[in-house]
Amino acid sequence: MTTLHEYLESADCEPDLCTLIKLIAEQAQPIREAFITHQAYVESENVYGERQAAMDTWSDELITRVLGESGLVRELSSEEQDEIRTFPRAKADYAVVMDPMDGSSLIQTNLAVGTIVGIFGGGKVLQRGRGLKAALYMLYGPMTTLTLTLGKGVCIFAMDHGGVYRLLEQDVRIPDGNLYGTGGGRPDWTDPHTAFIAAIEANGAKLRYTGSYVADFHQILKYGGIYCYPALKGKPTGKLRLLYEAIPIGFIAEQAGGAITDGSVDLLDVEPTEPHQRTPIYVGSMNMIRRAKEIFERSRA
């Protein structure tokens, strides 16, 4: 089976970018091993006022330290850090955005969680999603998998017992499925989102939602459908973050034949104005994205 290293070489990936991707992917092993000893919550909050799990802070510190020492990253922005980190002595000019531990509240219940990463060139993190050089996520479930795009389609790798990533699927395409997951409490949904969910349920859509964004998206990638975290009454920008969650996952979705929107505009075309900017998210199969846009357009008429 093709290894991650072999795939990157065959894809004509820039040497420094290859090294950076492999370095990030290697952190899955220590992260996975740390789950047993880092299950509790710590006495701190992130920039959003959310209580941090021990794995939030531990994985954030691990990846930040490794990337800072690599000399490959000039800027880094993490969901768990207030400010953009700069590494002025970096020899390369990559910029990394990341959610180091997505779904951390589910660790104690042993549900799948993950790490989401986007890699830009040009040394700056505040860029449109279309400027990404690569996007990936590691999913820690029954298998440790790496889903990756270099802007040339999507591949899924699985880590073997020796820590080597081996190719499971190449040129992954999102089918026109009928699964959906949606965040936010139903009483807080806006009228357009309520209408969208009613419409797809009337056409047989089935709810599958764990609360782990990366895990919920992965089943959409495999089986088709849509993941949503909508605008809410009193929270017009929703909960999820443009830079750490929407842009990397949206880039993967588009490379697999899907799309990402806030209900009206493609989120890969939105230029972030600050690192912790929030946005509503609808990401998945093109048939579902078209339906969402139609309903939202009618609501604005």
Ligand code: AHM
Contents of the next structure:
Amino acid sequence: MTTLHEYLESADCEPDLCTLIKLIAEQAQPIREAFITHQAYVESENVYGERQAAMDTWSDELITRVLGESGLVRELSSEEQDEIRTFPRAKADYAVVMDPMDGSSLIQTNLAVGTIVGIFGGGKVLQRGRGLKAALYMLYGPMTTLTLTLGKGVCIFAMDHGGVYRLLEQDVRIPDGNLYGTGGGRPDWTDPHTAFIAAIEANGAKLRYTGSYVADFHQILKYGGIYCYPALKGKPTGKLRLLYEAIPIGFIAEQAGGAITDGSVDLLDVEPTEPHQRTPIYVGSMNMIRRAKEIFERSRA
Ligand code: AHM
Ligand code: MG
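Coords for the form predicted together with this ligand, given the form predicted alone:
After this comes the whole thing, all chains and molecules, with the earlier chain placed first.
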């Protein structure tokens, strides 16, 4: 089976970008090993006032250190850090956005969690998602998988017992499908979101939601449907973040034939103004995205 290394060589990927992707992918092993010793929450909060799990800070520090030392990354912005990090001596000019441990509130339950990464060129993290050179996520489930796009389709690799990633699936396409997951409590949903969920349920949509965005999205990628974290009453931008959660996953979704929207605009076209901005997210199959857009458009008329 094709290894990640062989795939990158054959994909005509810039050599420094290949090195960077392999370096990030290698961190899955130490991250997996650390779960057992880092189960607890720590005393700190992140910039959003959320309690940090030990794995949030541990994985953030690990990846930040490795990328800083690589000399390949000029800027790094992480969900777990208040400020953008700069590495002025870097010899390459990649800029990385990441959620080092998405779904961390589930670690003690042993449900799947993951690491989400977007890689830009040009040395700046504040860029529109459509400018990404690569996006990937590692999912720590029964298998460790790496879902990757270099902007030319999506591949899924699985790590074998020797720590080598082997190609599981290529040219992944999101099928039209009828699964959905949505964040936010029902009393806090807005009228268009309530109308959308009612419409898809009336059409047979089935709820599947763990509370780990990266895992919930992976299910949508494989089986089709939609993941939503909507605007909520009193929280018009919802919970998830444009740079760390929307953009990399949206880029992968689009490369697999799906899309990402906040209900009106394609989130890959949004110019970020600050690293921690939040956005409502609807990501998944085209049939579901079309339906969401129709309902939101009607609500604005
Ligand atoms: P995290 O990045 O700190 O894990 O927070 C984001 C998580 C997503 O993984 C998940 O979809 C969402 O928060 C779940 O939120 P809720 O508990 O409100 O459903
Ligand atoms: Mg997250």
